[in-house]
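Consider the single chain below, provided in structure tokens and representing the form predicted on its own.
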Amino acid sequence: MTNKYYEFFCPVKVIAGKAALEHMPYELAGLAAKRPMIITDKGVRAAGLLEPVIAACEESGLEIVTIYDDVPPDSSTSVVRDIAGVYRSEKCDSIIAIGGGSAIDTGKAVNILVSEGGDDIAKYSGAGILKHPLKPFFVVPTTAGTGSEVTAVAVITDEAKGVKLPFTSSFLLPNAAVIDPRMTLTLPPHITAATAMDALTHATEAFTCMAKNPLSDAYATAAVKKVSQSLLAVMDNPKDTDGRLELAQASTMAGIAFSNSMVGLVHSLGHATGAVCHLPHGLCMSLYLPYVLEFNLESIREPLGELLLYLEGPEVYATTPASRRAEASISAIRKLRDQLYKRCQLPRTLKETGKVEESQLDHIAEVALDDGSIMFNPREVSLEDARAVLRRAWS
């Protein structure tokens, strides 16, 4: 399982804690940024989450000239083009993305256009196209899940062609990620659950996939432990600031882990299900995780067994025979999902989503096989294998 050669890279400054937002103006000033543009969505603005950011900036004499709050759940090339136009006409010099994965990805793509010039974002799609640093860019995540604030990837839909354009470059990484528990206090229960399970999946796949390494392992195990210890407490007490901060940090740590190791079949199936049935990403991650771990079991027995320590704690780990630990880890994840289903009906099977037809499973399997992350799955996956996992996840 161990790789003799690996690379680990995470140059994002993390600013975390209960007054993290108030430190952002100082960071912006350090990059000579005077006219930041905020990119966000209607939900974030309606929840009042922009107020503390604006207040912090105004107190230190930074003027927020422009707020764009119309980012859709699936961001598109036309939205990116529109925002870049506003950025230029308002003479902005930096970007603050506030929101979930979509707002952050949009911010990354806008930063390409306003830094590199032009209106055609598609020509920068792919890996290694960008050769220069972009404008100062800050990210304030409002969900504790995607880890997008520490990944060098963005995905934007090209509506004209009906395809998702991937962008990969270390220049997409923000200058800083601001992790403040105030930003996730208002997350509704089902999103809290789905995004935390997204983080748990990132960490578990990072720890059990082919490209795992000692540095990514450290982040992955810490993330698993934080989600295991805090998720249900936050579900039962949504205003638990400490628990919210733990989940937000878990998401960031899981993001650092998987972007430096890779993910596997859970993501391949998740991306495919999102494309075919338009289900949210975090929900797909939570849904497929145990079925994929069962499929991979004999290839990942050792690392999966080690995760029991972080999923269930030292007492359970010590009293579980080594040969049963991997299975016990899967049981722990199933138990957590059952608790979440009780509290917010987070689906555990494709049938429970109510959005997937059994007749679509073959198509999902075919799309999943073309997904890049399947290469890093610890066990090789044939079309029949993918179908079998989907059938198990059906009901």
Second form
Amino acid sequence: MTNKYYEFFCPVKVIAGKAALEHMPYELAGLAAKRPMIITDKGVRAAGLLEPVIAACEESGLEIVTIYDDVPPDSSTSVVRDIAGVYRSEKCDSIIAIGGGSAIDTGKAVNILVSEGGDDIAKYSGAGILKHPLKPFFVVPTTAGTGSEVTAVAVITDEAKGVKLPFTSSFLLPNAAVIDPRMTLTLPPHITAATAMDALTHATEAFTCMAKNPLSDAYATAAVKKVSQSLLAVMDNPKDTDGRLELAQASTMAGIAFSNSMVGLVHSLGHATGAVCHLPHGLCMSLYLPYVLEFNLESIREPLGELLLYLEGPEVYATTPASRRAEASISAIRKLRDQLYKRCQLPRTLKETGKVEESQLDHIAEVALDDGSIMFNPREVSLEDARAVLRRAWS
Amino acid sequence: MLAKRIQPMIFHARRLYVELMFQVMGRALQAVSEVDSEVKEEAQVLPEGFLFEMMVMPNGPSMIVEHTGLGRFRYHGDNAPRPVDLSIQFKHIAHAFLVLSFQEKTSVAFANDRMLVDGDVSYAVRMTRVLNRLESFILPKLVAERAVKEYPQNLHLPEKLVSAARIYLKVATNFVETVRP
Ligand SMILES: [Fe+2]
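Let me have the form predicted together with its partner chain next, following on from the form predicted on its own.
Up next: the whole complex, starting with the chain shown before.
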């Protein structure tokens, strides 16, 4: 008998497609929510993305009680405390987070405070601390990449102590994720590219790392297919609503996949690079993905070869000998990166970013070795291994 | 406690085996940290007085070691002198048995949701690497390859220590074979 065992959990209602936003009043009413608060950032507001949400709610007689639009790119414990204060003084009863990873994580953390009480979010840091469901919580992603709308994790910086606090609980999962193509239509090209590569990395790592399982696999392969088929079309025609929806769905599906099967070394290196050099997460994913797949190659030959079907389609898959498919998958990802470089100069190497010094590589390697996701990488990674991958990704 | 009446021997034996293996691991951790530079290097980053625990939920067998500084570990049996800093918790004694009888790699057990981490994840990552290294020391190569992700190339440990640890292991294995129904 095999030792294989897995768990899979995703209770988030996905509300996706044309006029999805207009379903929110009905869904909120179903949870007895009458006084929602919007948590978002300045960029979302400036892009005019709040208007369709507010209009959709008000037309149904649901008043948005208050809007907090000052979430910083790296959300902190004091921001969370401030927002919880506003929520309480305005007597809100539910939260709508609109934005990318930071706004969504902030929404999750605020929901802990306003549901559990108190001002000190650090108290709830860790895994499994929460024991009760929280307030009604909706997420409207405005980037197609992080998948945070379906993950049970939030990370908030404690500025006083200078550490990142992780929060893990299935109660952090929103009641609903609202995927409306209008929300990603104005995403600038380089962010579209970087966040889509984050989604592709989530799916690829979910499919090749140690906790892969049949349910996650199904979401991961579907996500890979959607990104491969739609990303370049959207880059060439940013107003392609169907393509935008495909990418947004791919991001959610990849999020469901990796939140159940975890990620590996691409993310360990990416988190470390983000911490040391402040490079955007999606860009880091794009930088490291092919080099890490090369490093893992002999441990993941079979699943990686299978991905060729979703990366390149049935014809290429059928004409590539089984023994060459894993390498062909890596080439397909390299080809995609070259195309993105051509269209929006998305860097392919650390050197091309112009923001990383070669002398920082050793430090990045050390930080990466402490990252939780390295535990699920299919190959054991030593400090020397991490350095070698970084040197390959340098130029 | 219906199950206990049906299969008392299996349950009893499994629990004893897990307890014994925790003792083997605790002592071996202390021994290895005195001689192996790689384990020392990994452990050095841990704060002095850092308490690491492996235990079986809810109140099962446990093993506690302390980082006493300079990469050295001290085994504390199953008694923590103060609240532990990092705890790796098996959800059930059956899962602990799978890992401690080397049927399931530590990293696979993590991936399979067999255990939880309570504490700083970066320390857990570090301790997992230490445990992997430990397993490759005390196990014959063939078994170790099954227990860890990759068998290290550079194992240089005094033969005396290796054989001592393997004697422990032998005792434990013989033990489980004798009482195994
Ligand atoms: Fe990511």
